[in-house]
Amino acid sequence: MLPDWGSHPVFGMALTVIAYVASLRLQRRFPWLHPLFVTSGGLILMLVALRIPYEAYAAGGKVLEFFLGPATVALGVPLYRQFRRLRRNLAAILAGVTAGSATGLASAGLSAWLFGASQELIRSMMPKSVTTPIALELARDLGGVPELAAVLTVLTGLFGSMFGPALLRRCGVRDDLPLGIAIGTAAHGIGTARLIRESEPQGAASSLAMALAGIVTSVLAVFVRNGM
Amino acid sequence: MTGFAILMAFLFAGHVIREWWGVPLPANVIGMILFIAALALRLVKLETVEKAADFLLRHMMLFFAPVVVGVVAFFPLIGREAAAFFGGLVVSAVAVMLVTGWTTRALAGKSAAVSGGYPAKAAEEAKSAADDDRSGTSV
């Protein structure tokens, strides 16, 4: 057991911000390493192999979590920045991520119930192609759980981050504009992160499409909350 | 921290628009959307509140690792589900994809073909916009 201060919020803060802090080190050594994973992970086994409360942990942990709401808030910034850049494309943009994130929802609610999956899973799955805070507030909405519509939304990210571009090349979306726009409202800011490396006016429209999609998607899921 | 000061108004905005008035958003989602308009009408400064929104975003993954680290509790459903939880994933993140690419690539017309709509000083701009936010969108 832990002695007293493994419950105060302080011991899940720094915890925390000490393998956020590591996992960056890391990852300068080691590119291929996702900063997120080596956190999350490093703390799930120190949490197991030490015995430690997850109740203990969480004190801290939920400290931080709240940081989520002005980071969201905070997307407007590159929303703004991006759309002062792309107003010219605007119909194309706002249709493109408006058919993006109805196919979304649809598509993981759909796909999940094909495969077996329970009400609990199909509710958290469905937002998972926006940003990790919007997708964490939507699953609550719906009836999901959070923690799995995290980890879906993280997992999606990473995908479309690995695979999304050869993908959308080979089936002839080959230019900035259209591709970026699919990355960001299908992966986010992992996707986002990828394409800024590679080339600056796909990870202009893709970062717009990231809070844009956040937008509309948590607009669509009202109606489907109200017709569920 | 006048900017984070001004996030944290737009967010709490958010919820006391969410809870009084019960408008279905997210709390955050709304205090994004009153901010996004409050920056296009000028009523706020991009340069007031770049540094606290760049930090916060830059910095995401640490306030979502301790969501994620709660995922522990789930290992026995995803267990379970394995086959819905990565096939949902993979077949609704591929959908998601192609349907924006395809309906954007349609919709943008000749000004996108020309390597994706960016002529000289347009890609200049899209560069330092993409430069401010290199390091923003790690999420």
Contents of the next structure:
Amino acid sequence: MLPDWGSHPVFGMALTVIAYVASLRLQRRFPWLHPLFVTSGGLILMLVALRIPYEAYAAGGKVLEFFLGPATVALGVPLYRQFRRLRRNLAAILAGVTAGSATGLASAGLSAWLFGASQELIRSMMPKSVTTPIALELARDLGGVPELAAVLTVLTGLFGSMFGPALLRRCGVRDDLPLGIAIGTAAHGIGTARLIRESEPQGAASSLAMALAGIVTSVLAVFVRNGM
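Please give the other form, namely the form predicted alone, since only the form predicted together with its partner chain has been shown so far.
Just this one chain is shown here; partners and other molecules are left out.
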């Protein structure tokens, strides 16, 4: 049976913070490891091994969730600092985000269909490249499963954050602006969080792309829903 302190909000908060700090130290030795991936995996293993109910952990997780709002707003700081450069390239950015959003929807649906996935899975997978709150609503509107869409969206962000920048550089994409736009469009907030720690110009471009991708994908999803 879980002790009384195990259900206190501080328990979930402390567990998350300790796991994240440990993952940052681990990343110093193994740069390819993503802190969020290690933290999430470590927390899941710890909860299972110690038989801690998710509800007990979530009591503290909800407190941390509150700070997601201010953290998201904080992305506006580098966006403001890079505003002039972004404004000069706004047409190219809009074109890139639109193309990327359309490709994300189409490729997700097509790949799932080719592997024989159910219609429910296809509709849940299509909005995986936008930020989680938007993906949940789009999946629900398309007739998918919001909970499944949430998992697929987080996994997309994690893998995009871990492998996206290196893959883009191998393909010759090295400038801050296109690299940031690509990651923000495909890997939403998780990818943006990584870039903003490494480069303010990349993080600003990714923040803008993430916001625009949410709008563009929502509009495109209307046509997808009507065509299904």
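Definition used throughout: the rigid core is the maximal C-alpha set that superposes within 1.5 Å between two forms. Positions refer to the first chain, counted from 1. Keep in mind the model is a prediction, meaning the values are calculated, not measured.
- A movement of the C-alpha atom of Trp113 falling short of 2 angstroms is seen between the two forms when the two forms are aligned on their rigid core.
- Core-superposed comparison between the two forms: the CA of Pro146 stays below a 2 Å shift.
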